[in-house]
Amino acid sequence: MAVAAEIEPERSNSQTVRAQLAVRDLVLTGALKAGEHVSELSLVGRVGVSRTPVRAALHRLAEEGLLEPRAAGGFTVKAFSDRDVLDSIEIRGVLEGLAARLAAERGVSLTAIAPLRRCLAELDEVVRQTGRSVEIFSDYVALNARFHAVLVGLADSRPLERQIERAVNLPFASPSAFVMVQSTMPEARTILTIAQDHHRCVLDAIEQREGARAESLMREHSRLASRNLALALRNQETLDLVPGAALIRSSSIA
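Let me have that sequence as a structure, single chain, the form predicted together with another copy of the chain.
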């Protein structure tokens, strides 16, 4: 089918996963507008699999929070207010803060923290660089994602990992969601420097078993994202750099 060819032919192992990725992309790119009802049959044509995996994918995306189940059955694309986004970021901050505190309180061996130290050093290099801004930032995004993931692992708590994974699944709530927005701003380098100092201090706090400090640092760290969100909402064009921006219906279209 012609339309199906639009979607990458990625022959992933599972049809369900393929459908999930395809539909998620449709939602995040705005091909399916917020509030719109998304029917199973229409997707069957678009992603080229039968109803069963499409159905499973829709349920999973509803669990992720991108779709909203209707009482009558079926799903609609969820719309997020700016406060919803803000709250999602705060939730992530609180949970990551808990992870940092647990790591600190329970103690982490030096060998366990070593990978994170290495990650920190790599981030240092990226921040120190003075090249093409966009490239620096995309390097930063990748390393930053790794840093956060490994940090959460230090808490060594499966329940917490699960909960954080869910919080981060909302694309605009991920630790790196708003980093690219900074790349368009004059004080870009400043913010990176501050964020990286957060990283460093959190590691120090964990090493010295300062739980409260580690926790509040991670919270404040997440608020960098909140601040970037506020900036992005002012100049609408930079908002396109944020994944899933199509879902954010700005309440202030004055």
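Beyond the form predicted together with another copy of the chain, can we have the form predicted alone?
The next block holds one chain only.
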């Protein structure tokens, strides 16, 4: 009986995660459009789980910011202004800057920083490749995500890690949210080179225990995503490379 009692919550959580991923995919692929009403009942058949995990999934997606609760019940798929996206990027940059500063000020052993060095070397190999193929940028996205995750871990602060996890889950705020748009841009090589130089300088600042410099560099680094967003909004074909781009409503970025 005890074993069964333990298995049931695990199964329930698994179903909730499955529903959450499925509904998020419906939103980001445009199957559920900005402003569309979403109810538990309407999704049960589409995601293949019962109403209880669907209900929990919808609440989680509301916490992420993809859905908004309706006073009359259910949820609405949220639309985002470019300013919303820029604010989310800024929040992530502030928190990652804090992580870099804490890592520098607290000191990091050679063993702990070795994975960051290896990741930087692999990123160098990708950046050195010629052309702007989707494959190159896909490799960069994976390595870039790993670099940011390892850097955050060097701060050795679980409370900060939790806050960054929440910030990265804000729509379009992850470090790689707009990297793929570069695969069609003539500015791609320049932006990647700048981004990689930021990575290298942050690593150096952490090793030299220069907290203020490390923090400033990470905040500036996050703003490359803002630049990519501005470039993407000028070209619909480019913007289509961003999952969920149909949710963004351009307003003030020129």
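So that the term is clear: the rigid core is the largest set of C-alpha atoms that superpose within 1.5 Å between two forms. Residue numbers count along the first chain shown, from 1. Note that the structure is predicted; figures quoted are calculated from it, not measured.
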Does the distance between the two CA positions of Gly107 reach 2 Å or more between the two forms, the core being superposed? no
Core-aligned CA displacement of Ala71 at least 2 Å between the two forms: yes
